[in-house]
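Take a look at this single chain in structure tokens; it is the form predicted alone.
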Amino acid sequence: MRHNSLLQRAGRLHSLQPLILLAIILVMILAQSILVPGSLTLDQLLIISRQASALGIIALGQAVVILVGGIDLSVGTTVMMVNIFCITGMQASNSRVPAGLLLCLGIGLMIGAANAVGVLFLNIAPFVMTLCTTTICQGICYVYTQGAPTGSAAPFIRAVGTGRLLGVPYSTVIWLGLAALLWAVLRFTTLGRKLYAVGGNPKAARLSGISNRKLIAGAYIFSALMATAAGLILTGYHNIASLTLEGDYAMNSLAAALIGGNAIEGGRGGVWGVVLGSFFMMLLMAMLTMLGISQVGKLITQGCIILAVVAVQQLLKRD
């Protein structure tokens, strides 16, 4: 009875987490307007949404992987690899955009498939497999560019990364559109129910006839494709090829998913909490920058937030 009560409590917390996170974001916005008068404007919030869009798209893929009980540390390197080969493949020409997009799509599919094969058929732990993929892709990028990438994005990609639709950044529109599509799949389709089942109880899912391997493989491929989309957006925004573009996207996407209510053990979570978690992370970084907090301080803050969220989740699981 006590165990069931704790599970019900945990479920209620996860369902309320997006609302709690939204309240925290509103309090942060209010605090910023008080601490730094005049800094809070609609344009600033839209800029933060544009900065959050790449992280948010990556976090959507990360959330699906976490949902089936995995983790993907290769998303940042996927972004970097797509950035470099997007620049190379398109050669700053709109006429080469289709070929460049196919090249980037192929990269995403290969990275996702490699992760899936390592996790499912070689029985390598997801953390280890995706970390290996990260180092291999980093090596490929450094060898290919000889440590000095050059070039610029095609005009079409620049427009996607920097343009606006009725004042709202294209990247934000794409992010929210993908989020709505994923939400609909998880909420209303058989595929969504199967993903929750695989993450919640893999043995029961398998006995009920669900192909666990196919769904887990699909989750890793989906994560890589979301990182590919984010890489294209970031390429258009920065307009350069860079070996540092991967940044902290692996850690930040994990943080956004966990803060948004996705359970680290899988089987529980949603989409809109992840969207809010991504915006929260960017808003927090913007506020810390505005307050003069160093990069070290930002990393410590980020680590503490992840620790706190996971600790609460584990405490609620205890019998």
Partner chain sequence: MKQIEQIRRKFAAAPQLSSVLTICGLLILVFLSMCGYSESYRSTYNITNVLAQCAPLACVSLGQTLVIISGGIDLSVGSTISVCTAIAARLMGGDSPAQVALGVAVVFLFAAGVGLVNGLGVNYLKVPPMITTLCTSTILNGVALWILPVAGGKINAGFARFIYKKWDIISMPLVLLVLLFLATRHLLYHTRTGTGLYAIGRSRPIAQSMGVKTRAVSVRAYVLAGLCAGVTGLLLACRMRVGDPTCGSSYGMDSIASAVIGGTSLAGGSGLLSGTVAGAFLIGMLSNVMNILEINQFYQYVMKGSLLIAAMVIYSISGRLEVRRRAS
Second form
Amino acid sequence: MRHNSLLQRAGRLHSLQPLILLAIILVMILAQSILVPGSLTLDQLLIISRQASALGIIALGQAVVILVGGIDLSVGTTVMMVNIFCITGMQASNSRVPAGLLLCLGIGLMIGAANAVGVLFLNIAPFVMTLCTTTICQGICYVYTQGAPTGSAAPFIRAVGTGRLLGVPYSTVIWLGLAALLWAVLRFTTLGRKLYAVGGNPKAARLSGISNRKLIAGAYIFSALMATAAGLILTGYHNIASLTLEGDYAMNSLAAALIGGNAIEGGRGGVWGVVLGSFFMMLLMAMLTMLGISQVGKLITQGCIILAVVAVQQLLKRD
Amino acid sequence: MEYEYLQLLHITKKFPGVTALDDVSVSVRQGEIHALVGENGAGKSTLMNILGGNLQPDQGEIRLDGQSVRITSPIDAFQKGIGFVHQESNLLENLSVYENVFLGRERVGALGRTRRREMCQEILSSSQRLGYALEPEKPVSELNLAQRQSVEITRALLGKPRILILDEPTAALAEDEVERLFKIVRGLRQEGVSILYISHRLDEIIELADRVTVLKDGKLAGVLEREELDKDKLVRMMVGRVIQDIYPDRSQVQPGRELLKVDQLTIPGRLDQVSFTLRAGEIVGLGGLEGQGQRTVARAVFGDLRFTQGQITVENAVLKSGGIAERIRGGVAYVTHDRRGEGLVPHQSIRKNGSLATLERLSNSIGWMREGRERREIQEHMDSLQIKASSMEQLASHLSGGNQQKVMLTRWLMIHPKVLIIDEPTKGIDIGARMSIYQIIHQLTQAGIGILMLTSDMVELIGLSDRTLIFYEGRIVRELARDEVTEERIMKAASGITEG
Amino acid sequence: MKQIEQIRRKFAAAPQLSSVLTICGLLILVFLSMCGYSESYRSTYNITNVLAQCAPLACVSLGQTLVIISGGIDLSVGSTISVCTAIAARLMGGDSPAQVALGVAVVFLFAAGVGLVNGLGVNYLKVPPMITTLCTSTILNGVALWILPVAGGKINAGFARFIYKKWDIISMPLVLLVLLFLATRHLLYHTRTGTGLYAIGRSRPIAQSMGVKTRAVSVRAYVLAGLCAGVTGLLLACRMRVGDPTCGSSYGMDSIASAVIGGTSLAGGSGLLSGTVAGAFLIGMLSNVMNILEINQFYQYVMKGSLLIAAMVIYSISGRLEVRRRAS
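Next block: the form predicted together with its partner chain, after the form predicted alone:
Whole complex next, starting from this chain.
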């Protein structure tokens, strides 16, 4: 009996992860407002939330891919590619926005579909396949721009990236809206049930008549589309075409999803944990910047945090 | 009194919800063939895992040569002179025979260089002594099951064991291979090795064993000397009650209309023109040695395997090749033999596991789950199947084997099946739960469901099936009705021997 | 006759062997057609250069192969290489041999240390190999920037010349590669550790039950991968004569590609070192050819990614055919 309750407690701890994360975020905010008095205002938080929204949207896609037992390392490059083609496609003019949007949508679909085909039909390990698409897309971007991209975003895209709705940035609204939608799907629909089953035990799902391939393919395409949306928002926000925009989105989205309580082997996790995870990552980066810690420190912190979180998850999992 | 080399004293082992072994003592004399018998779930495998170092007993003592020992790991067992030949092949297919035999204790020379030639030579000489031919450099992936077993035996004997455990060694062997194995085992006895022999097959045990220890429901049921051995006596001790008490009485069953018809089903290399029918309210048992095509048929009927020729008809509707979802809609259900591997989603609740195959029925047109209805239906099944759990939100991984199996049954009963395929219905399930599962199966047939049962447990096959189909090399070689089925006939047919 | 039978057996035992031969054939084909195409390509000078240029990738790929055979993966080798060049550039600029020796020692110690951290993370913290090495990779990227914010520093010129010494067609990097190849070959095919690597790559639980010290063996694979990355780091540093905190970034992917093209299965448990070397040379030569043909260097990204996908597709198809052949 004791054994049982211990197990259950460990399981509960796992689902408590988002709450623990929320507590940590609150402590961080508190610490900052004590350390640097007056630095923390509501506006400041909203700005951080805007910075976090791109990462947050990508992390939603990443979370779904992880949920079905995969991994998507190509999200960063998708952002970059969308950024470059969005700017050249729209030529800074609002009249060409629909065509540009279609182009970006096509790019996202292509990348997602390529990943899905590689993983499902060519039986290539997810991270290798997505690494391959990353490399290929990078090559395409470099060749296309000759290494020196130029141009700026269309006013409409700029508005999306920088505008505010009742004081709240549009991008934050989009992020939270998408999160709420995804939450409803995962929590209340057959699609959500199937996604969890496929991640938790793909063979069992298959023997229950669930079409694993469609769901996994859908997850990769969803992830690529989320990256596309994030790419558009970032383009609007930064207003430049850049070959370094991909940043560390692959790593950071992975970190956000894992910190938020998603299990790397799939089948477990929720949406709000991921939302908090993204916010946490951005808050951390913002605080590191504020404390004058450079890129070096950020990279090291990022690596250590993911390693620690997954290690703790694995420790808890051991019976 | 001969010297008792190995003594297991008052061993107790508990798992969550189940006492697998309760104060069991077994002693093995030097140079004897000691058989260990018991039904599924009697505690044999737990005892062997304790002896083999995979599990630690909660209480009790193991004595080797009079010394109290603790066996901490498989390697430790090996070093203490306990050799283990597993039921399921425990070899690495990507390595060659000699690498498998010597893995973990390679002969090495200067600079850590392994001495391949010396190892191969050693294998050749030891295999010749035992009377079989092994090619040491051949990859294990190219060996058949009998040859793989020889590799395992060679490996076990390499450590010059004083005790050799053979766990269901004949489950996958044909009769001539069984004969050869017996010769080896007897030869080893001559050399003073004690053999602990585990088997379901009582005829074999009566032929081979010097003494028999019988386990029942995790307790010691008794020890018989060679001269006392008698099949009926063994069965009584194993079962502890008359067979009729365990298995529902099905002598009065009248099968109804034809539900499933399999006609000339062929998958090249695996199935050869298999034909049979299943009627409403009938239990048809598929038996035979392991891997002779029983599971292949079941999977083909369930739409998991494509077949090139033949036809499967459910209630006069011809099913196309492939497509599990389509089969489920057609009323075919399949309870897998591997609950953990491909049955349950371990981190999800009973409720979510139970409704996994019926999501479409439990949701509205846009895919929104009707959770109230889901809860109600799951609760009904939990009550009628008597699933013991704190609530329907308990995680499947926290349930005992019997309750897990009932969750699997829940999932499949939710689709209102016409044909229910049950693969190893009581594997890893203790006796109490087993009886209740037999009762459930019986009740289902009374409700008009046709049941196709696959089992490697001969007693179960005989006790439950209305008709038994014996497979050999992808064909049905014998069909036995309830009144003509015997263990001997099954064994003969399963080894490919045709009777007049 | 006996020899033929032996060869036949060897093929049967390792189906990858035929793929190695295919790649070698491809290599020769590329080489000969380039020789026909370009005068300058035929020169001894160029051939020596091409061989020397391929050596660094081949070295790191050998280590990667060991890890992949053991059922893991090491995405951190690229960053390890970067850090190694940075360390070398910081420490090996002086003229005294002692300083150079110190630099070499520190580089190898560091590389082994990274491997050890990876191995411990994978085996004791139970973090999946991909995540562990991705994390160490990120951390090492930071470390590289910390040691050397931009490309710079200096490598002792004498040492660098020694490492790139050439005799006709043979060059020092090639000699080092052959030595490293022989050492890893001995380890993989003729020691207990080697058998253990194949064993844990196939199935850890079975290997463990058969007495393989799975953790120790696996940790060794990661340490060796680290050391191989260290060799590559030194070779690159000596070639550039400076350190570069980002120079290794493509090597993680490329080393995996070499191994996979050479027939190593990402599922673990099978693979050949000679295949890996052939794979590395194929990638190296194709890059070189693209340079000579003056194709935009960015196409190399596309080439490598496509090559890796193609290799995996071909192996997965031939694997399926093999299974089907055995079944019937």
